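Shown here is one chain on its own, the form predicted on its own, set out as structure tokens.
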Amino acid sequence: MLSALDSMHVRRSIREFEPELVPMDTIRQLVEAAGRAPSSKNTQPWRLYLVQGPALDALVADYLAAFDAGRPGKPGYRYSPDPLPETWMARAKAVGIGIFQHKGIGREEKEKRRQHDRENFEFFGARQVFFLGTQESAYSYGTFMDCGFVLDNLMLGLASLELGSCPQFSAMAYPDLLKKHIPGSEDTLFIAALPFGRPKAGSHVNAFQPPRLPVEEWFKVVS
């Protein structure tokens, strides 16, 4: 098992998952520890729940319906302002510019890039996936500050087991199919989706890790 620190920075976005399910037993282990974050006045606003089997497949299938009509993502919440600050807006473009060079796929190859959309909704092949919300109607900034305490637990407990996974806003397109496949979450606002599993041995788009800032242009020591 990796350290904490090691698990910092191992951790990536994984975009192609093997097949084989992440067993109950460490699923568990896993959750039980995220869930000993820190939240305002211990209130624990989080819910969470994992999708996997019969009921992902159902769930994947509504989605991809969905994303191929060509029907409009209505997300519970902003994520982004817009517009973004225009140094985040550099950020943004050079990392969506990075994974296309890094796939081949070119400016024009518009059904190439179509196809890259629609992996989110397939959640790149995980066959087991998170879904991280709070109640719908008593959220508010902090709330989901405390919640995303969690899902960094989750990622950076999966990376210390040598198991990936991707944060996904993308997923949340379509809060309707989640209520429709998750009983019991229809007073949830769902927040993101992770898939998990192992990632995919050698993987091409797995590679892929776009340049962090050095830590000079946001770390700043006051004394």
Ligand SMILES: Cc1cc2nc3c(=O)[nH]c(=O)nc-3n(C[C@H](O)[C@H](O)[C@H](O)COP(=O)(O)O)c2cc1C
Second form
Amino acid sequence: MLSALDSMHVRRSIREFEPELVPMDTIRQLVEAAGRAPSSKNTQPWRLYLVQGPALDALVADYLAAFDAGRPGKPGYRYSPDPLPETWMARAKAVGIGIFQHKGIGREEKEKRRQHDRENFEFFGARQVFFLGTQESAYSYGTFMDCGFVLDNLMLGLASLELGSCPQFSAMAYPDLLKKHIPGSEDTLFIAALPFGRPKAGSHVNAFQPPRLPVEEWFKVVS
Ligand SMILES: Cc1cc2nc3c(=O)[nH]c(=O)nc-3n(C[C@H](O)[C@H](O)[C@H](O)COP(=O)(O)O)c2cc1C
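If the structure you just shared is the form predicted on its own, then what does the corresponding form predicted in complex with the named molecule look like?
First the chain shown before, then all remaining chains and molecules of the complex.
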């Protein structure tokens, strides 16, 4: 098992998965560990659903039908400022270009780009997907931070086991379909999806690890 620091360094978003399933006892240990995340006043405002098997197939079928029909996405919350600050926008564009380059998709290949977007709605081929949410009738900014700790614990825990994942906001486009396929989620605000599994061997796109800012640009010591 990788150390916490090594897991942070090797983790990256995985966008091609092997079909094999992660065993349920491994998932149970992972979720129990992820649930050790801190939260304000120990409120533990998160909810986590694992969707797999026929339930995942049914969700993907509905998702793809909605995407193919050109249905506009309507996530339950706004993730980013609109517009993005210029420096953020530049980084967002760079990561998009990097992903397309690793998939061999050129600038003008609109259909292939659409196909890439579509792959978000089939969770990049993962056979197991976590959906993270919170209580829709009561949440605030800090709630997202608390839930984010669980999301990161899951990603790092998977990385420590040499498994992969990809956090997804795009898959929050159709919360009504999530509510339809996830029983008991009527009062859930869906925050992110996390497809996970064994990274596909030899995948070019999985090799992509976007660069980070030099630490000096965002870390200051005051003494
Ligand atoms: C909450 C969240 C939502 C994201 N949504 C998507 C998504 O919908 N599709 C996707 O391909 N990547 C998505 N990403 C992955 C980011 O593009 C990725 O984390 C970023 O480019 C840094 O790359 P890395 O994760 O490989 O280090 C998301 C990341 C986060 C944290």
